[in-house]
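Encoded as structure tokens, the following chain is the form predicted alone, with no partner shown.
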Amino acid sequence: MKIKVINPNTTSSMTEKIGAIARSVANPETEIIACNPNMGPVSIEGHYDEALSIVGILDEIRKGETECIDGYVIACFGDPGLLAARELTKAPVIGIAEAAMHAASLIATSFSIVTTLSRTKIIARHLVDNYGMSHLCRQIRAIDLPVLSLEADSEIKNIILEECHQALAEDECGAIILGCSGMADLTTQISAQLGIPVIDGVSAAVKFVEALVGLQLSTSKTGDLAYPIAKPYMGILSSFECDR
């Protein structure tokens, strides 16, 4: 089994970690391909960066679709451009942010999220609101530093760590979702020290699309998620465009 794990951010250090925390959870017959576009911005942080890293994006899915790829994982926390990448592909397509809070769902009956700068908050009550999961979200707190201090300050961990405590204390949640591939290698730390479950998206997000995978369950094709229809596209955009 090959799954691409796409770092939307053009951030390699980045790409590097989130693939590590990947391979580390995959079964061993699994093949993990960590990668990022060439084009788009360093980190993610609001619409505008969601927006211009979509297209990032559905080159790889678009890449993957000539490498024999089985599954994806759409590795930053918003699940930027999840439904149109799924409509490129019939394999699974699995964002960090879904995967995060099913995977809560199934082991508490609360969670909190813990996230970077609070103008994404509302991001993630978006899609906290858009997968029904508003009846198990606690809370969304923010650390406010950027996701770039995550690659660079050795003390952010403290700074997380405590967020968590304050989420443990305060918000009466049965666990805690790390809101930003950044932190994936973060998790077994945190929960030794808080004795909850603390989930990473990445890690989640594999086991996902291995299962997925492994009951031979593929995107549908009817409906919204089939491929896109056929039509030109101008300008810079003219090499996406669809021929199916």
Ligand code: 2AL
Given for the second form:
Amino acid sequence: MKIKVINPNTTSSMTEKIGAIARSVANPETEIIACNPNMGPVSIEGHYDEALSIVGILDEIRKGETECIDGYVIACFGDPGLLAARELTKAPVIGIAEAAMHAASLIATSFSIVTTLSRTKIIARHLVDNYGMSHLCRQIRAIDLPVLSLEADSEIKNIILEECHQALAEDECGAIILGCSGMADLTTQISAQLGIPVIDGVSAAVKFVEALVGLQLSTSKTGDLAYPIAKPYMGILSSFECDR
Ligand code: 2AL
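Swap state to the form predicted together with this ligand from the form predicted alone:
Following is the full complex, with the preceding chain placed first.
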């Protein structure tokens, strides 16, 4: 099985980290293809970044359809472009926020999210509400450091760990979700120190894709997730025209 893990930002060091985590949890016979678009923001930290990252994500899904990909992971905690991506393919497409929240809901009756900048908390809140997880989500916390500091600053691990300790002490949460794909490599260490489940959405999404493919379940092409309606696309988006 081939799973394409798309880091929607254009920072290749993050893509490599995400790919390594995905490979570490994937079944031995699963091939992980980690990639990032060649256009778009270096990190996704707001609605504008998200909106413009989606074009690159959809381009990677479109290419994936010629690469015999069995399933896709969108590895940004805002799950940008998730439903649009599902329109382009029959293969399962899983966002890391939805994967993390669904995984948390199966092993705990409450969770808190620890993310990067405060301004991204509203994006996580919208997703929590959209996914019907409001009754489980105790708190959305931010370390107030940018996404790319996760690449540059080794001290940041301690800041995230401290925020997770506070979540455990103050939120009455049964699990913690790390709300950025750049934190994917920290779950084991933080979970061991806190003694509660700490969930990384990249790993959860890979395992959900494997499960869905194993169950021979594909994205429904009935209704709103049907392939996009063929029509002209103008200007710089003309190559995104769908002709099915
Ligand atoms: C993210 C993420 O997962 N990747 C990125 O560039 N921005 N989301 C976040 N809340 O930090």
